[in-house]
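Just the one chain here, laid out as structure tokens, in the form predicted alone.
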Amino acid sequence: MIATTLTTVDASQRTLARQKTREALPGGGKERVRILSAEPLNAETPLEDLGDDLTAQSQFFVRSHFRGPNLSPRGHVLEVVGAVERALRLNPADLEAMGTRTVTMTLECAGNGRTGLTPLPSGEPWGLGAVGTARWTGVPMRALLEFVRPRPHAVEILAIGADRGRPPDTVDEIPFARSLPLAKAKDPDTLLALQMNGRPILPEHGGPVRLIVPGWYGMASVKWLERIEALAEPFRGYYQLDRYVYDHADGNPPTPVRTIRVRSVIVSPRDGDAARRGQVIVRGKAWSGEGVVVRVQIGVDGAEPSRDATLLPPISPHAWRAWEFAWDATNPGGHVLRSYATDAKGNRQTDVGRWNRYGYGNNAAQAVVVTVQ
């Protein structure tokens, strides 16, 4: 069962968090996400709200490292500098005039599922709701780079957000910043996104301009983008080398967190639900940064998961895939359901995720307990 994500937030924080979320979400008043922390704002989506192909902005998870900046959609300026032939200063309208592309993409926080690791690593106590899928519209980074022409010695593209703060164990304030290898920056689906599901991106989701990187965990998709810099040598910033690395505390050097690992979740029935005896339709989502999910298997009560779920057609190469399974719930009492996804490259979920110091990339199979009556 998923550990509750609210236990680390005291009552006063929860009150402030709810108020802040209601102010941030369209229409206000109806809380659509589960708050983990108020400042900076971090919130996840209840799994039962992940049933649709696209996740509404009001239901989409929020990941913030620092207090969100107050940016003007009209007055915001994006700088493009560094090892380029032509430096630029662009506002969102200038960007949009370069020509946009729309890509449906699943975004997942690297810490999603952290509470499933033992002992619990440091970091936000994410359950399984730090994931969502949206239709992102923006300018391909490739088009921008073709215009500014990186110099031959450029090796990475650094994306810098407008949010600033002081991470643990650091002296100075820094912005949230991450770099991409030049080849990944030139992926045709790497976007400087301006819209989310056909509307301007809300501030808590990184508007007015954010980066969207296909197939990689969400830390690469820098929010509140204010500066792009072509680098002649690899970036060595805090969120590149000190965090978002797999550190297994086994004496081996840490390795970078990048590609989303294959995962599936059960969105219906919910953990703890009761069901009438008979056929129960189990529904869920499955995704991977390595390729389209080609198989989902269901295990019941620890039995070998040899029964296949029915996969619905893919909605995008970069998006999750819906699946359904008809479970013959004939025996009364408590039962444990698990789903296991396999992607086109043969990667498959396991029962136990590998522990690492910061709790990244835990894609262990989810357990859902259902009582048959």
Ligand SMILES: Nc1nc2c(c(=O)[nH]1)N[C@H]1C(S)=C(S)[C@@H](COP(=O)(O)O)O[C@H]1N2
The other form holds:
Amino acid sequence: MIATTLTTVDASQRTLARQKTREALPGGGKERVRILSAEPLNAETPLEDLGDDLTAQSQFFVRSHFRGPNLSPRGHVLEVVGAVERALRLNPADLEAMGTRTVTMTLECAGNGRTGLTPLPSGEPWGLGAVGTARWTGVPMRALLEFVRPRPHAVEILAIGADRGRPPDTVDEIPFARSLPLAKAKDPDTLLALQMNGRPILPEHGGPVRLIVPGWYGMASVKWLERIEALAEPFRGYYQLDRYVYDHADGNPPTPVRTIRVRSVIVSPRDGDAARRGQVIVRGKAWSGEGVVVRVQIGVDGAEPSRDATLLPPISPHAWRAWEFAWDATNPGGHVLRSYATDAKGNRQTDVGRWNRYGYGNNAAQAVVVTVQ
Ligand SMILES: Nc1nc2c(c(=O)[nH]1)N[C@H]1C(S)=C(S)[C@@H](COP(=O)(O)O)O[C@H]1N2
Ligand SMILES: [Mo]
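Please move on to the form predicted in complex with the ligand, as the form predicted alone is already shown.
Every chain and every other molecule in the complex is listed next, the one we just looked at coming first.
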């Protein structure tokens, strides 16, 4: 969890990490991802590989706080306990029998873009590739709750993963655990997901069963689900109160990190690319947890953005939207391209992200430098 992780992972360790994931996985493991740390596995997708609507499991970014547990795909038991009328233990097949639904959703880590903040906060040194989109198939949490019936005094639903460890500056070993307000748990698209892009969820993405929470940053989507607990009081765990909070170090109390902030990325051309003089098609993705993206503006060379990109039709209310822009690259030399997305609620990206202690939610516009020849 330190900014130097990237430089301490040498090429052989990287290869080792790939081999390890590959050995552990029937699906073939990670392909062409940038490994930030091998254990626990943290890896991001190169931007140029985010061009398709869906991100393959083998290319999807991985964010893990602890070493991933080894769970049995069929024998795994999920417990549903706490302030409920009817506690339950069920395996993935029992869960699936409750009826599934498929939702295409973009998952983004709250730390995505952290390295763009000044001064650099500690934490995984994510570029812009801690984001991906998949078709998630699973049982709505809502259906499970209708079955177990939370008691009237239940206020939150706690999701506990099977991974455990000791976070920095804590004494005890803890599991990765996060709660949702009851209303968010009952969102029809909050899923106990069993499949990702039509296949069982690979171990590093939280199989056999993980949570998927639409519109919220990735920390809410608890992997390796082992226990669900209805709580009569708000959860006060480490990953709820000590991390995943915006702490602006300005004397105000920290506020929880929840909804994904509006953002766009330029997928092509890549930063540092050379382009022939003439028309260059600029392509990218744009998304927001606050509703669909309604506009993407393009700025060239630091001027106020004056032209709009063309938005492709949305593929899902919870997923990114592709866009493209025909750039007249007439002047040779270096040029800076930026994209600014606006969502349905009127939120728009700015040039500089707001610094906060742990480096979350930096949705500043990305700058891509292209040399026209
Ligand atoms: N059990 C568990 N769930 C977890 C995490 C974790 O470390 N342990 N990381 C969270 C974070 S911070 C993110 S961004 C997403 C990443 O999901 P992915 O690795 O499938 O991309 O998982 C979330 N769920
Ligand atoms: Mo995350």
